[in-house]
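Shown next as structure tokens: one chain only, the form predicted alone.
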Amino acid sequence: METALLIALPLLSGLLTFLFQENKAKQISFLISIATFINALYLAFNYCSCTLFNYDLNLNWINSLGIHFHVAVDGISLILILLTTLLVPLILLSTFQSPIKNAKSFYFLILAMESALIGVFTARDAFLFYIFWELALIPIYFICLIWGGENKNKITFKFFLYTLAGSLFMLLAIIILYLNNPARTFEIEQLYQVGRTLDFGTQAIIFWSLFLAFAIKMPIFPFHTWQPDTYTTAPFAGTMLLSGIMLKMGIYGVIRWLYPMVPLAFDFYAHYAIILSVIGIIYASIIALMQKNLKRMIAYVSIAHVGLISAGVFVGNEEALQGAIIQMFMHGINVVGLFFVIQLIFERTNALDMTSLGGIRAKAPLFTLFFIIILLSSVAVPLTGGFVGEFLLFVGIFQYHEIIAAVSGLTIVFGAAYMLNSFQKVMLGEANEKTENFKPLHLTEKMLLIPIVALIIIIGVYPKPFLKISEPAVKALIEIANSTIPLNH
């Protein structure tokens, strides 16, 4: 029941925003998001690693089709629930200094999206997973369409078309598994058993159908083309939702639904997915180096980092999966921090072009300190949270293939190049007419940046609690996947 409450709380409480005046919507939404985060912390503190799944709720929903409202929390889900419920109040806080037209609808859509995302991370029924997956798309579509910037109609339509097409492929895979299931249910454990009994050709169809759905959402090369434009035109809060939380749906989908579901096809085709992921790292890093627009640059940076996480997931050993999970968490923290830094620069200078900025360090030393800590975590400097996940990912990928690991490692070199270059252009040098009156941080802005920086340092110094949470679930998934691969394969 606790899991259902966690899903329902943001959505149902979010309706309260319509009962208050427009100027109170942000405060009410923020309080609701804090209550949801406290609820998630309660689940985390009472989580017991003695059993694989906690807070299990399994109710009959559509008996004639064998569909259940089945939700539960394991270590992997818990990490992503904590990420989601932490980032949403921070994202809401990022809007406090900016006027929002039709604020009630805007904040309700964010809370509705939070509910759907938690549903994605807890669903144990494939049909329910698909419903939550689609529900998560609707709020962000309207956020980008209504509150987006230049060319929002064309860009948002492309984003919607891409993700909808991917969802249809996912639905095809789910239907194939369901039709091959004698029990005629969508329960994930039963579908695991069904998947391992299918012939290689059927498994291949399921693999590529699920892969397309998840690859588009992450996104990885060459399914990324919707992302830079959408991130650039979306309002900053929408960009943070997309980059900080929504792309984790795709990575989670590979870990939970693809990796253990069709082991023969995964074992055969994972290498191709890894190659695409590594190509994406190099391609996005080079494009990021060429960008002048700060927001667009971070969009390509995100593609590069997700490419490394994706490569680790498809490697599929324990180190790589553990690295992918903690890096999902840290990527969310880092990228929301970076986009908020860019938002503050834009609000104070009305500029995103790096060449037109400079000299901010002398005007805002505390802001500069926060920026450099987030930047260092983004480029995986030791003793920052970004280092832990990337180190484990490289260890896991190296066990798989030394050359692929070496090429993947270029992400650190490129990362240092484009991040330090942007910092130099934006923060150092002499102030100009745009940056001369750069204002110091407000209290609400400090309230957002302090927890981000604190988590970067805490996880960088002591990541053990996070790794311990996800370890049993990772080992269980590896056991399921390995037990289904025939010895003569």
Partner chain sequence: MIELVWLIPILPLLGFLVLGIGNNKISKSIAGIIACGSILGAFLIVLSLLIPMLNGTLQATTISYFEWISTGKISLSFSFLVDPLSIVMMTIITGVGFLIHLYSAGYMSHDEGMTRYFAFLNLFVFSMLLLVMGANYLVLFAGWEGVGFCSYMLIGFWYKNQNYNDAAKKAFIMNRIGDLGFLLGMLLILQTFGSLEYSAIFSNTSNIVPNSNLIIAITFLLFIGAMGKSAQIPLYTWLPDAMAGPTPVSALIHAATMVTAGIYVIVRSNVLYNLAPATLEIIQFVGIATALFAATIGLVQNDIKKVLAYSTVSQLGYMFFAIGLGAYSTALFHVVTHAFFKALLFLGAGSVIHAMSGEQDIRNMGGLSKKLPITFITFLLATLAISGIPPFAGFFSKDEILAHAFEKSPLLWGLGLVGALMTTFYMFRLFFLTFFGTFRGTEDQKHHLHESPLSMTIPLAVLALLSTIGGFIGIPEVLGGNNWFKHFLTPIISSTHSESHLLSHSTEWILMGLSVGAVLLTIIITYIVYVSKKSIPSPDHSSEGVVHKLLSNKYYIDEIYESIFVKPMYQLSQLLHQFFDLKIIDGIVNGFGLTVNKTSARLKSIQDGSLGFYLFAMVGGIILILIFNTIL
Second form
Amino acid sequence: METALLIALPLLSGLLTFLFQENKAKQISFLISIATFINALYLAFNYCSCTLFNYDLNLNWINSLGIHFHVAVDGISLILILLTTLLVPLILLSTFQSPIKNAKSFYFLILAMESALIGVFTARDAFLFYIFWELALIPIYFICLIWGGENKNKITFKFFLYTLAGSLFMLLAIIILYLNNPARTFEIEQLYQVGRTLDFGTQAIIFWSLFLAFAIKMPIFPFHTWQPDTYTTAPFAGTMLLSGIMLKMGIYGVIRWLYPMVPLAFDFYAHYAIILSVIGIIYASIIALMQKNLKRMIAYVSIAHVGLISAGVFVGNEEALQGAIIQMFMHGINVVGLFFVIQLIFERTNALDMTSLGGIRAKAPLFTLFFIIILLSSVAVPLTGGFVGEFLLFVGIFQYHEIIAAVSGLTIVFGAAYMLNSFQKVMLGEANEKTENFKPLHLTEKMLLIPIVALIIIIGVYPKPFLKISEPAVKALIEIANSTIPLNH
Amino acid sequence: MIELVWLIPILPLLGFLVLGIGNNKISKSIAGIIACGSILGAFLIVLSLLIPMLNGTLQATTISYFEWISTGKISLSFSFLVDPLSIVMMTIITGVGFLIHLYSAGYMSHDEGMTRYFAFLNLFVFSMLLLVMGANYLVLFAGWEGVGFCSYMLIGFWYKNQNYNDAAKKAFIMNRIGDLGFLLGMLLILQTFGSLEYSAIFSNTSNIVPNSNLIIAITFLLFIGAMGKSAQIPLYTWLPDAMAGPTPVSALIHAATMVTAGIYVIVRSNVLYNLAPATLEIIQFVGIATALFAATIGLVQNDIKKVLAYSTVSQLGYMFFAIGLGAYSTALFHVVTHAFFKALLFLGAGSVIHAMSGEQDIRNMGGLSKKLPITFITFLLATLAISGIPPFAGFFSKDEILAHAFEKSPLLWGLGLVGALMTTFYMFRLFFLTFFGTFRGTEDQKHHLHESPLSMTIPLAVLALLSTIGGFIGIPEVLGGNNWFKHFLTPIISSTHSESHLLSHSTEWILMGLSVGAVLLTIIITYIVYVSKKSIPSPDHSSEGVVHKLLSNKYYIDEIYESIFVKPMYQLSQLLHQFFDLKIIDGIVNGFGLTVNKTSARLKSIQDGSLGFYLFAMVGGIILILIFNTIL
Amino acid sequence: MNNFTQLIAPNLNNYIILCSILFTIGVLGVLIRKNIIIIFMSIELMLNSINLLLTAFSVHHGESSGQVFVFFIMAVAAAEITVGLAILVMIYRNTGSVNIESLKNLKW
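After the form predicted alone, can we look at the form predicted together with its partner chain?
To see the whole picture, the full complex is given below, headed by that same chain.
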């Protein structure tokens, strides 16, 4: 019941915003998101590691098709729920400084999206998962379409169609699994059993169908071309939602729905997925080196970082999976921090082109400090949150293949290059007419940056609680994936 | 006192936090007191550990604080190790660090960013302490990356100058290339030994086949890390550029402590390296090559800090040379003496630059001995020390390295001696041009010449004392000592044949005499060239010989790197983005959309909107259906 | 009733032929003529040919349902003509012509 409440809370109370005036919408929605976060924290503190799935709720929904409304929370879900419910208030906070047209709808859409995302991370029924998966797309589509920038119609349309096309493949895979399920349900546990009894060809179809859906969402090279455009065009809040939370849907999908589902095909094809991911790391890093537009640069950086996570997920040993999960969390924090930093700069200078900026450091030392810490975390310097996940991912990938680990390790060199390059261009040097009157941070901006920076340091120094949350769930998944594989292919 | 070990790194960290958070509210003098005080506190605690360690009442101890990263098979704790090696390093870091902090209080007193400066300097000391105190490779790596970051912030301390920022960025990225090697080495160790704890690794080497590919890979990867941090060929070019930072930073980070981290890592891992003689061969080669290569560049540099920078690269090469010969404790001995005299040289250079209002070109100096007497004397002592004149500190360490080289082969000894003579030459050239002759700067500068304040001269004096007597901790047997330093380090260095001398005393005497004689001869030549004949290096752009041009342009290594790595990378980036990403990949994606569009455009033309045609199509359709129905 | 049936029976073929001719004329009229009113009339002709055929078969089989259908069709046709002619008048008002060629806007 608690899970259903958590899912419903933002959406239903989000409707409240329509009862109030336009200029109250942001406060109301912020309060709602805080309430949701507190709710999630409550669930986290009462989370009992005695059983794998807490807060299980299983209702009949569409009996004739065996569809259940089945949601539950395990360690992996919990981490992602915490990430979602933490980031949404921060993202709402990021919009406080600039006026927004049609504020009620805007905030309602964000809250609706939060609901759908929590649904994705908790669903235990494939059909329900698919519903939430698509539901999450609708609000972000409107956010990008209505509040987006230049060329928004075309870019948003492409983004929508692209991800939708991916989801259709997922639907195909789900239907194949369902039709092969003698019990005719969409229950994930049963589908796990069904998946491993299929012959290799069918498993392969399911693998690649699911892979397409998840790969487009993350995105993995070469399915990434919607992403830089969309990140650049979307309003900042939309970009943060997309990069901070939404792309985790893809990684989560791989962990929960692909990795344990079709072991034969996974063992056979994971190698290709890993190679694609690693190509993506290098490819996106190299491209990021020369980007002038800050948003576009971070978009490519995000592809590189996600490539590492997805490589780890497809490697699928415990270190890599654990690293992927904590890195999902930290990537969310980092990327929202980075985009917020860019938004701050944009609001003050009206420029996204880094070559036209410079000298901000002298004007805003506190801001510089925050920026440096976020930057350090995103280039994975030890004792920041970014290091823990990246190190575990490297450990995991290294066990799988030394050369692949070495190649993906190049990210720490490239990471330093592109991050420091942009830092130097934006923050250092002499101030110019754009940056001369750079105002210091507002209270709401500090309220946003302080939690981000605090989390970066806390997780960097003491990641143990986070690792402990997801450990049993990861172990269980690995056990399922390695459980007896019928040899009838 | 061992319970207080955690305070040693925490004190500088606290200093950093206080200075960093209260950046604007803390006055300069208080900032100096906080910064120096925190380091002094750490130094006192280190001393209180050093003394029992010397007495033998304190054994090597590992103190574990909390589980840092642990999941699955790996369990890595945040733990400190106090043993002779880490104590030696801690003493240098906090001791020399304190002197340099003190010096900075005077040197940076005119700079508006002094609080920020001290904050990062404290953070550096924290990271450096983490590096040497960690009881496993992961904590070491945390410090390792931390010092790299602090180095970045301090090289680019005057961040309004983009050239300095470029230098800082270059340093960080080059270090990161090394870090990648180090990280991979760590991963390989973790995979091989299942742990990153020193104690677990070094006691578990019985299964490792000596000179197997595995151990060579591990040691070589770690050495790549060391190359980056300690500026060895091919990753050395960042260090001369790093002189963009304030001079005390160069003294602390780029001479005394951070750049020796690579040596520390290898000495720490000596158990592994002893199993990989092939790697040692490589290190030996890289070391001597760097020592000679950097020394030749140093011969013709005219920037006082650049000369010292290349000298540092060269001396670091010496240390690696010693490691490559298997003489770990000798390498560390040279780290210690080098920390004294090179820090002193940099601080002296800082004092000169301070007096010359920022001038760094030695061609515009000269005759400073009367105006800056303390600087002059201390600088002389340091120059004697680095040249290896007995009984100064550098003599003992350098002589030991040369002796080890001779054991291996006389050729190596010869190369080492050539390096030492070049060192002597460029150091005395620098010394004579700066302090002797007549003043060649502007009237304005001449008017402004003054000896530095007490806070700067006291560290100079202390370091001069250490440079003079610091070598006595390792007097070799042949001179009647018992090489106390080596005995102190014995517990952490696994014995190899080359650690103990095989040479007879008479041979050693001869070698010593030869090298000292050659050094003295070099000094005399230098004196004749630069003092008696008063020759001054020609200004830039004047016609010079090919060799001189090659040297003063540093063999064009920077330009080569630029055109081999940097530019192609940017071009590749452009190509990938403009062509591959936007045209090909996105072209394919958009191609799907375009295909649908084109097809629909074709089909659309059938639907031309004319009612007559629609009727015709309808009737035709009905007839077709009828026909099909009758046929089928 | 029986007499009438017998009277008509041998001639059923004639009815079918007549209706086919009428229907074909209607179809051709729809396809060939450009005037919308003529097209309408052709449609009516097709309907009436069917009506005639239905009546003939109704008599032939001695079933009354066919003739009932005819009444329905006539009623619907009347309603259809009313609406159709109204649309036609609107088209004439808007385009000033009753030529079918002028109706070219039925596209996306």
